[in-house]
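Let's start with one chain on its own, the form predicted on its own, as structure tokens.
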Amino acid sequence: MKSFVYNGQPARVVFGSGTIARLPEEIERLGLKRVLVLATPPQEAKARRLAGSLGGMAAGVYARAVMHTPVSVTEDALQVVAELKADGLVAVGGGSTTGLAKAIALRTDLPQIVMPTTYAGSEMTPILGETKDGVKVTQSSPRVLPEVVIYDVDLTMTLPASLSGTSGMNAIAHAVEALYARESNPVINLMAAEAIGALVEALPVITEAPHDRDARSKALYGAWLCGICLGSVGMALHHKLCHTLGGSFDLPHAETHTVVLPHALAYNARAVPTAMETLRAVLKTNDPAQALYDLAGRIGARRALSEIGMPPDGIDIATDRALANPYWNPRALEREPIRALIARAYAGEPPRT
């Protein structure tokens, strides 16, 4: 067995059904008195009900979180934190809300309790991606890792099937890339394989039967493990491309991951034989990249960047930006193959190994 280093990220996880009821005791356990409840505009009503249930523990609600964590929104939220004298954060929602909580915590070190309503997985990571002037910059800091994550399957039951599918594919991408990360290790490999298997099994069921509680539980379990993978090892081409595309063209986060995943895997396939062997076993196929492309189609996800808002001239822009700052990848980053990858993803063509 090769030598390796495993860093376990410290976080308290409460998993189950009805676990939202544990929120007051988790707030008390952290010694907090006035928490600010964060959400996106569509989740504002849910956030206000939650704040109401907390009584005097809630300082207020800030429901302006948006995709890609713009610095301007964070600065606005910081003013509210100061005005309300909040001593902690409760984020209820998906990656956008979690991202805002992390951005605030980075600047204030306020404790965070996150209650995910999607399968984004960012709640288990010390990673923060922020956007300013159309550029998304990612950093890692222990200050942004949430102190507590409450997974309540009930909170995911109303997530539309279409969003469940792309959110789940986003999670799968974390685990797939973790299998061939530079810091890959046996512990993360076990989690990644388990996570991918759980989500691949659950997502088609959710597409057909969105209220299937067993499938929802399995998907949330898989997403949790995918988040651990994302937070424990470095990422490579896939995540770099998605951050570049999302920040450059304001593309929807989960949908971008869904489109790019098969193509990025195909690009790296020959350079990561051990990871491909694991994926062949988990996905029960000789062509994992094609299987992930087919899975996206099976759950009704769009498979072309052109369908989710990327302009035609974006191919060259994305290529230039993806290659602008060197980063580790198992296969050398070559301009023409990278451009061809993005072009196929733009057109919605099948991946090419």
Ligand code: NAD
Given for the second form:
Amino acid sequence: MKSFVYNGQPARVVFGSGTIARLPEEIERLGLKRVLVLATPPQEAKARRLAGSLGGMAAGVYARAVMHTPVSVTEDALQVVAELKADGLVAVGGGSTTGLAKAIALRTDLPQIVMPTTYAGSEMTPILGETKDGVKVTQSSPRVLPEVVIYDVDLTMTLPASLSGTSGMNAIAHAVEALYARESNPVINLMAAEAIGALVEALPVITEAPHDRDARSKALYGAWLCGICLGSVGMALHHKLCHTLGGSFDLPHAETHTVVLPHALAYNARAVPTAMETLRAVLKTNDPAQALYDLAGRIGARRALSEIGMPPDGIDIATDRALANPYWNPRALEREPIRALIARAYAGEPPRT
Ligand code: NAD
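Form predicted on its own done; form predicted together with this ligand now:
Full complex below, order starting with the chain above.
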């Protein structure tokens, strides 16, 4: 066995259905008296109900979280934290809401309890991406790790089928890249394989029957493990490309991951034989990249960057930007194959391994 380093992130995880009822005792466990409940505008009603159920333990609700964690929103929220004298944060939402909690925690060290409602996985990572003046800067700090994560399947039941599918593909991408990460290790490999298996099984069921609780449960379990993968090892071409594409053309996060993943895997396939062996076993196929492309089709996701907002001249812009800041990838970054990858993803063609 090759030598490895395993870095476990501290986390207390409460998982199940109806676990939202455990929130008051988790707040007490942390010794908090006045938590601020965070949400996005569409989830404000859910956040207000939650705050109402907490009675005097809730200092208030801040429901202005948006994607890519703009620093201006964080600064606005910090004022509310100060005005309400909040001593802790409860984030109920997807990666956008978790991002806001992390950004506040980075500046205040307030304890966070995160209740994820999508499969993005941010709650398990020490990573925070913030946007200022249109530029997204990502950093990693143990200060942003939530103290407690409460996974309640019930909170995910309202996630629309289409968003569930792409959010799940976003999670799968974390596990796929973990399998061939520079810091890959046996523990993370186990979690990645388990996570991909769970999500690949659950997502098509959720597409057909969004209220299937077992499938929702399996997807959330898979998403948790994918989040651990993302938080434990470095990512490569796929995540860098999505970051570049999302930032350059303001593309939707989970959908971008869904389109790019089969192509990024096809690009790396020959350089990562062990990861491909695992993926062939988990996906029960000889062609994992094609299987992920097919899965995106089965869940009804859009498979072309042209369909989700990328302009035609974006292919060359994205190629230049993807190569501008070199980063580690199992296969060297070569201009023409990278351009071809982006062009295929733009057109929605199947991946070419
Ligand atoms: P999101 O949090 O923006 O949610 C997408 C939309 O779905 C929002 O309008 C939200 O209100 C709604 N929504 C969420 N859960 C719902 C539910 N259960 N029912 C109904 N509607 C619901 O999207 P996301 O994909 O979870 O997160 C994307 C953001 O997270 C990006 O900014 C991304 O960069 C970040 N992210 C960060 C990390 C990290 O480790 N730092 C990891 C993954 C994603």
